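Encoded as structure tokens, the following chain is the form predicted on its own, with no partner shown.
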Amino acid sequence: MSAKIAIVGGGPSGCYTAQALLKRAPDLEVDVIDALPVPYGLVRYGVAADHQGTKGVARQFARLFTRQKAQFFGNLRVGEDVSLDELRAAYDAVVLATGLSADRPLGMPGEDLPGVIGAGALTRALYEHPDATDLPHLGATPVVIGTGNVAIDVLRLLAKTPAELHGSDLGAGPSDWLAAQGIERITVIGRSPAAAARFSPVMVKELGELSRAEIQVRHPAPEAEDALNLAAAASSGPLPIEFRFETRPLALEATESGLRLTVETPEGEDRIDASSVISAIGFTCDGRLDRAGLLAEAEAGAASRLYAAGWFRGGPTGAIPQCREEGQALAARILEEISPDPARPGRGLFAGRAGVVDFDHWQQIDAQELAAAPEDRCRRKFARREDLLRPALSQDE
């Protein structure tokens, strides 16, 4: 089959979908398009810097471009550098796999106060995303709202010693920032009972093994073998990390020393003083694309030639292995419905377009980052977009 398929988004959902398509139909022309100059999306900028085992899936994705002959078109933002209409005219099918990058609002008074930080914005800065904002000052007593895996990632990095970050790809700037925060206590707020919390037991176990952490649990799960109870029993460090379950945030207000969070608990209303508040309650669309309208089109049937994958389709739930299963199912559907038109130009749409980078460009970046790694890190990331583009710019000169 000689059909042409564009996948917008080079993260796990996009790569797994491309991989499944080419495994079923090796003659397809599959192009992965990303707004960033580098591939892998969430793997590079969402998976925690100290979880290099999870990031290892990038080696599998690399084979998509080196062996399965997919092509990568980076530094190309749909809606700015190329329109979605142009893509739909050029390709037999377009898959939207852009993810959800904006932090979901807290939805309560005071959520816009200084010192209230989205976990997505914070982790993008920690993991040196080229479009990230500056790292904020957290102060001695931050509060984290949310008990999912992103919240646990933030907790773990805030609690780790410099030695416990060895082998990660956390950059020098973020490493210095962590060391300078002077955190004395972390409070974690969860609406649900402890037994219904959405974090991974494996990640909680890892949190309990940190040398600085002393995990405390208010309203714990009744089972003694619950992962958080076991972690609390095993931890005895100098940094208290208190989990408060069945606690619903109501409002935030500014104080002379920082912020005050009013919450509703089984015992009644309570107030928690905080130097900062990190909101880790999920993600939503950043508004660059009309997600609701596009999803309606994608569900309308084969005539739209538009498909959606991953978080863009189903919301911010599911881990990387789930992306593989969904990608296989989506690939099967696309191949059943697609109607190739030889007149469509496909990747010819980008011929001669300035600033677009390919997978060879990424391989240069990857080699340079690995070669520049300090002794205690696995790589040194280029954090600025201009540095991520420099090899390509040098070739153009």
Second form
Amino acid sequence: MSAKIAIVGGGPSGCYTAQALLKRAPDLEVDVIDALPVPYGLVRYGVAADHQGTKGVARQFARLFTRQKAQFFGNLRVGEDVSLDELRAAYDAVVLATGLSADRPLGMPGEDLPGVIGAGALTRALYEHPDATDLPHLGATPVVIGTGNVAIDVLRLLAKTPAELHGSDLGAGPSDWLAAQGIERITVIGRSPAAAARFSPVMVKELGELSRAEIQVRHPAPEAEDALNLAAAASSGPLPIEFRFETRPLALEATESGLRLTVETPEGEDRIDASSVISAIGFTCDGRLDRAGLLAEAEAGAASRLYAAGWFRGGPTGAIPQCREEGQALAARILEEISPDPARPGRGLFAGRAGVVDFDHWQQIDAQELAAAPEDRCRRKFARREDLLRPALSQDE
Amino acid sequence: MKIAIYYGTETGNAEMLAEDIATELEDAHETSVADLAETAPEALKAAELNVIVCSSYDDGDFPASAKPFVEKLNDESPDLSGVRFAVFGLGDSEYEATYGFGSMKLADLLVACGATTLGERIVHDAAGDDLPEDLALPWLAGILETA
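Alright, leaving the form predicted on its own aside, put up the form predicted in complex with its partner chain.
Full complex below, order starting with the chain above.
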């Protein structure tokens, strides 16, 4: 069957869906469209720079384009460079797998004060996303709100010594920034009891093994075998990382020296002075697409020829394995429902369009980034969009 | 010799390696590839060389697709005497304490059910520079010479 399917978003969800589609029906025309000039979404810009093993799935995704004959259309933002209506007219099915890129707001007074930054914005800057804002000054006593895996990623990177970052792909700018922060203490605020925190135990264990970390827990889980309790017992570095559970943030205010966070605790109201606040309480839609409306259409049935995947569909939970599982289920459903119309042009829609980059383009970028890696790094990312667009670029060099 | 390749995977990397191994061997051997999730322990045959590619996930756990197979080994203790197998592990040395545990525990379980190991289990490190197939193919070639 040579049906034409557009997948919007080249992150793990989009790529696993494409992989599963082509595995079941190798003759499909599957096009993966991404707003960035490079593929892989959160594998490149969300999985932590020091978790290279987790990024290994990118090898599978590369094969989508090199062997399974999917095509990559990068630097093409749906809603700006091409409308969703155009796409839906051109393809037999459209899968929305754009993720959720905005930090969920704290929803309390003072949430927009200077010195408050979302973990998504911070990690985009750390991982050199081309649309990232500048890295902020965190000061000596940052407070992290949230106890999910993104919060733990941030804590780990802030706590690592330069030597502990060897082998990562953390860029020179972010590495210098980390080394210059002079952090003396990190406080982590979680509303839930310790036993109900969202982080994965193995991530906490990893945190406890860092040479500088000294993990402390207020209102710990009762079980001695709890991962955080074990990490607290095992760690004895010079940098206190204090987890405060059952602590609900109420308001932020500016002080002469930074920020003050008012919290509600089992012992009553408390105030925590913070040099900066990092919110890591989940992600939400950036508003570029009408998520609620599109999800309703996608759920309404096969006639919409519209599907949703990953975080865009189900919200900001679930890691790479869930993307694979859901991608397989979604592929099976699409193949059941699809009715190809040969009159639809599919990728012909993009013929002659300026600025669109393909998978060969990414392979050149990839090779150049790997070749440019300094000795203690596995890759040197191009951070600026113009550099990500330049190749074809330095073939002459 | 018929070579039956099985994989236990969480993110698909073990599946990809299993397919690469089959592709490499298919000219010289009869090969098959199956997910452990769809394999009963009794399906492992004494007349075949059973090659198992298995990752680890989370805190040294079995990957999702190996779990039903492992449960059957545990619950039913099938008699696998005469079955010969070789296990190739996928691991991540960032998680040093449980590095390669998935493949190690699976190999131990198979041995406990009477199966025999061929060659030495090795583990590819996702945090390292090698490609898994660059380790796995020579490893398997060595095993085939002696099998």
